[in-house]
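Have a look below at one chain only, the form predicted alone, in structure tokens format.
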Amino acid sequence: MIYTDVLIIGGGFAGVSAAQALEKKGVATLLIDKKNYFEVTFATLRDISDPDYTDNKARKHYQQFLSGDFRQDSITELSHDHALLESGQKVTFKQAIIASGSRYPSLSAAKSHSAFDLDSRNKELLKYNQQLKMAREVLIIGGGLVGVELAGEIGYSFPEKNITLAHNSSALLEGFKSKAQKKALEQLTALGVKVQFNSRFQREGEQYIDQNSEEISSADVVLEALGTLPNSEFMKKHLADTLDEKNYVIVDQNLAVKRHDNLYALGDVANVGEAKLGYLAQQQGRYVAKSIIKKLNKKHIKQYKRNPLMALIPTGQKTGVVQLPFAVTTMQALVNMKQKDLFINKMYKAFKS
């Protein structure tokens, strides 16, 4: 039996931010994650296109910087006061933060399906890079945030390749402003990326076939950037009523789980009501940590303020699109803020503050 004041399920941006903030205030935490490293996930696409650029700095062992306790394991069941681990152990807690994130069912380059130790993950990303080097033609399926950035990174690093970005609607970056969609298309086209709209490529045997045009892709490498699924399976036995129809955790104005005021959910696994981006998950983690501390001190808790969609989307190493609440710009000074090191150092500094 293991006991902790606050159990944190998932060591992404949200979970680590909450853990660091709570430990700083003397609240004991236990963070559980199936892998033994933290990953700045928005830097991994450059890792596969140009591994020398970041030199694997996007990933660190949790034990290198995490203040609280860490255990490499997986949650199999969660109830209101305890969790069962895959290892067979039981964890009891006063409060829990569900920050288990999401997964890309078909794109382990973005988040690994099987590389749960640091060395294996670095090798996995290098293998993707080697595959791209050998390829003549690359097909990227999905024109959302990840697909657009992936096409830009590969187009910049491998200008000699034939690269196609196939999207199932008539505009890239669904949910973004039309100017951002237009600028992203212009930048990808300038890199030589062929953007193919209203295409629905699906795998049939060893081939990828467009279900609309019946075109058969001749690509050597196919990367499917088709969205994510929430990691909430461990909640279905005891907490199924807290999940919505898409299995995201339902939260209130304070990011507390529906009908459970000692459980919180944040980041990709929760239907918070704002974009699923790393810096927002980090803000959510800090907010929940403050809420827990205020609750312990019997102080009033202000509700979480949802943020409008803002994003800096690199399209290769020299260009990008910045969407702000009031404008869309490709101003180089703003684009270069992320291009310098993809905010890797900024993220780790934030965890120490």
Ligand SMILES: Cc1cc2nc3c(=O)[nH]c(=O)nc-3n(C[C@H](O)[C@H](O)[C@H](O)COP(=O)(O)OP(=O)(O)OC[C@H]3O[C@@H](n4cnc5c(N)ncnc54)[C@H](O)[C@@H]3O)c2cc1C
Second form
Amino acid sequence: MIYTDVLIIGGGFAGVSAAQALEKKGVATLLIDKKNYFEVTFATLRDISDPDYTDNKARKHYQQFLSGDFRQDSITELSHDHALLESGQKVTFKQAIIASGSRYPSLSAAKSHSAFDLDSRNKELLKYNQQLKMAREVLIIGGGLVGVELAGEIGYSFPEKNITLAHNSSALLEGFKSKAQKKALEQLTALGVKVQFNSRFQREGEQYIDQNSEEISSADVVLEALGTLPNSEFMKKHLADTLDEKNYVIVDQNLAVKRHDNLYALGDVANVGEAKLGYLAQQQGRYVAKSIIKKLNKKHIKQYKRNPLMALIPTGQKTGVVQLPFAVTTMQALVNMKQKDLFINKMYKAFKS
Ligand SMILES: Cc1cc2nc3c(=O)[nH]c(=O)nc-3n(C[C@H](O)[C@H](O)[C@H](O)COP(=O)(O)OP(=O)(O)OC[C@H]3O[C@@H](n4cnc5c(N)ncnc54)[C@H](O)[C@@H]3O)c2cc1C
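Can you switch from the form predicted alone and show the form predicted together with the named molecule instead?
Everything in the complex follows now, all chains and molecules, and the chain you saw is the first one.
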């Protein structure tokens, strides 16, 4: 049996930032992730279209930068005071941070379904790149954040290919301001991407058929960017009543799990009431670490302050759309801030401080 003061389930933006902040203040943590590497997802789609751009710098072994203890394993069950691991081990804890994030069932390129070690993940992304190189025609299904960015990256890196982005409604980037939706459309169109609205391509045997128009796609590579699901299955046995109808963990104003003040949930797996984005998961991680330290020192804990949606969405290597709280812009100076290295250095630097 293993004991830790603070168990952290998942080493994404949320879990790693919480772990680093706690360790800095002398609180012992054990972070468990099924992968042995952290991935800056902001760079993943460029790694598929132009692997030389970041040279695999987006992914690092946890041991390269994580201050606390790390174990590569999978949590299979969680209760209020212990967790069971796939390896058969049991971990008991005083407090646990649930930061198991989300998965991308339709697209292993976005978050891997099976490449749990760094080398195999790098190889997996390279394989996507090779498929794209060989393709004549590419169909991307889904015009959300990932679909738009993917279409932009492929459109930029492979201008000679026939690329279609098919979306099931009449505007890209649902939830964003309409100016951001229009600018993204303009930028993709300028790259030669054909955006097809109100179409619902579905796989039928070997073919993709638009359920609305009955068009059969002639694409030789199809990438489905159809959204995420929360990784909360390990809570179903003992903590099912803490999940909402879509299996997100219900949290209070302090990101504590409903009726369990020694459990916290944050990032993509939690129903925080903020956009599901990496930089917000990172902020939530820091907040939870601070709360735990304040609780240990019997100090007052301020409520978590929700943030408005902000995003910088690249559409290829030169352009992008920036949504700020009160404005939308395509200003080059702002776009370039992310284009430089897709915030890879910024992220690893933040984990150090
Ligand atoms: C392609 C792509 C591009 C993106 N671009 C941006 C962007 O530009 N800006 C932005 O802010 N956001 C972006 N996002 C969103 C961002 O990646 C997510 O919001 C972020 O990953 C959420 O962080 P998290 O820590 O909550 O969860 P995750 O990053 O999903 O991390 C969860 C971790 O938990 C582990 N885990 C899950 N279940 C278990 C288990 N049972 N046992 C052990 N470990 C487990 C997983 O392996 C994973 O490492 C992008 C997402 C994708 C897919």
